[in-house]
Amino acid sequence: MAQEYRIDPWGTAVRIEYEKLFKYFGISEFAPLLPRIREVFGEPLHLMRRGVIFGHRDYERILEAYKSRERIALVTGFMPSGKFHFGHKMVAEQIIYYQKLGFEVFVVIADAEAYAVRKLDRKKVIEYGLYEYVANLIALGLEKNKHTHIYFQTNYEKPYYRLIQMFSRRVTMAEMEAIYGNMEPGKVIAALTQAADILHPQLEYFGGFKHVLVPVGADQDPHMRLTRDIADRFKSELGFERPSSTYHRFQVGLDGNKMSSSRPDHTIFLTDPPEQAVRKLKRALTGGRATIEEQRRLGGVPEACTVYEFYVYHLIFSDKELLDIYRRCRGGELLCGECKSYATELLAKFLEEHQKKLEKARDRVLDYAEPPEF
């Protein structure tokens, strides 16, 4: 039963058997609609051609209102916990993808949630939510109009705090319990908050969308299942209808575990300098053999490799180079020592032009976003 396999938001496993996500909450599988996408937005994003991006719920409809030249709100966030690393940049990617194609982009930096759930300092959440993901988002292309919307949860307009108080009228405990297992008061406000980032946009005052596109990872699924049976709830009320999503999987950390900010041993971050970076990179653990013989005999495993990994998310946007380094690898023909070696280099020149944007971004998260007072 559904019930009896949970996922947790908040909490850090990183393991998550993606199968039972369609098996058990109606996720349905991604791939079969790339010729569609290709149809209707052009060429996919690369996260999407190579199966990062999973699975989804009602993206059809995206698509025919895209098709019929319909206005769609993109909402997404960021949950400002500590710094900007390669996990988050998926997101960041899929925000550009969408906003190049023309949707109204909303950007949730969630500082309520930072400071309720994860109980972090309140200023140093407000510091990384400008100086860190803000910051970031600008300098890999995220621009500034007006149709761009990045806001504090602390910090917002007053219909959207209504939206949270009405919301809960109509969910019960216990429901939330079957979702989400045992609760507390944050985190019922931050599931109750997260409705109203998502569900929001559809009101007259802040554009009056009635189609809502959340890309997020997948233990954020509780969310969206809570959030849309919420539409369900008050769609005679306020006119709402359930927003889609998709799913990515997650970036995995050098170690084959979960990336975090708090694994920097670990993790990359989009601030490290580079011979850090690419120090951290050289450690990672890879599909290769035990030993240079028996990695020519029998070849890697690429797909339990945390370098090629980067290479499919980050590094490398050819699908036929990609390619060209999985067979090879698998051929035996391709050794760890090599296939490292190429890939810090490619991660050093990404991160020596992303700092310099980074620098000059840093100037201008003031433009973009206005941080809560205290």
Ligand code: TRP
Second form
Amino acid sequence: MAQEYRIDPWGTAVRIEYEKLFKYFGISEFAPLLPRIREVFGEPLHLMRRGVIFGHRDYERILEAYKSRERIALVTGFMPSGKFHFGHKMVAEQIIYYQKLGFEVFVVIADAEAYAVRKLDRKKVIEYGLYEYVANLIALGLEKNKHTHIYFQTNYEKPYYRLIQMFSRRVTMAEMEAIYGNMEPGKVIAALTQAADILHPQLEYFGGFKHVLVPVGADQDPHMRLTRDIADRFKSELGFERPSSTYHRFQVGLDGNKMSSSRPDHTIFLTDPPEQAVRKLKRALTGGRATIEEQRRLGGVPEACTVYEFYVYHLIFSDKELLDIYRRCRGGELLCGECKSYATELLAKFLEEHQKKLEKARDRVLDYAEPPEF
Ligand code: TRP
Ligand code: SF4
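One more: the block was the form predicted on its own; return the form predicted together with this ligand.
Shown next: the complete complex, the earlier chain at its head.
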């Protein structure tokens, strides 16, 4: 039963059992959509091709809408609870992919959530929001245009807050507890706020979008379930439709456990000086064998290798080159030392270039987002 398996979007679970999402929660597999994506959008993102984005709800609707040239809104968000790392970059890449396709983009800086649930200092949260999240989005290529909106949850427009208040009427505590487990006021408000984040583009005031796509990490699915229920309940009153969503896997930290701002030795940040990032990656857990002799004989295990995961997610964009590394690792031709040097070279090069852009981006954050005054 679904109730026996709960995902806590505020929790610290190391691994989500992805298969259970299909079985218990009715998420569909993403891979079968790829041919259709090629037809409608063109080349899929590497994260789509490689199964990093593995699940969805109602994505077909988005493809249909795009094909019929209807307007589509993308909504996603970041909790500004620390520095921007490679896990966040994955979300940024999806935002930028859909922006290029012409989607209206709404990016939420979830400062209310970070304050209430993570219990962080307001000043810190605002600073991270601007100088880590907004700045990195700009440096990664998010364009500023009239179809792109970045907002702080505590500093947005009135009808958005009206939604949060209205939603409170049609959700029960029992329902919330069935989805999230133990609740407290901060979490209740965070969940309703996230529902407003996702649904507000459908209001005339914000553009009256009929189709909304939410690309998120798999841990956010409880919010999607709640939000879809809320959409149903406000169908007659506000004309809401259910949003669509996609789900990506989490990249693990360099020791094979959770990647998180609170584990800086095992997480690479986009602001890490390249030498430091290289040092971290050099120490990373690989799928290599105990001795060179064994590795030559048995081959490595890329599936269990955090360096390989870095290639898949961030460092290699050619599928052919990736497959070549995979095969040479498996076949025992490639040894971890050589493989790691190559990975660190690519990583250092990326960071050097990125950090140049980041320096300039920092001067432009206020053109993109208006921070709350306290
Ligand atoms: N809860 C999300 C997180 O922890 C952040 C978030 C807030 C969000 N509002 C959103 C994500 C709306 C997607 C859509 O990262
Ligand atoms: Fe990982 Fe490369 Fe070693 Fe294979 S050779 S286990 S991909 S580091």
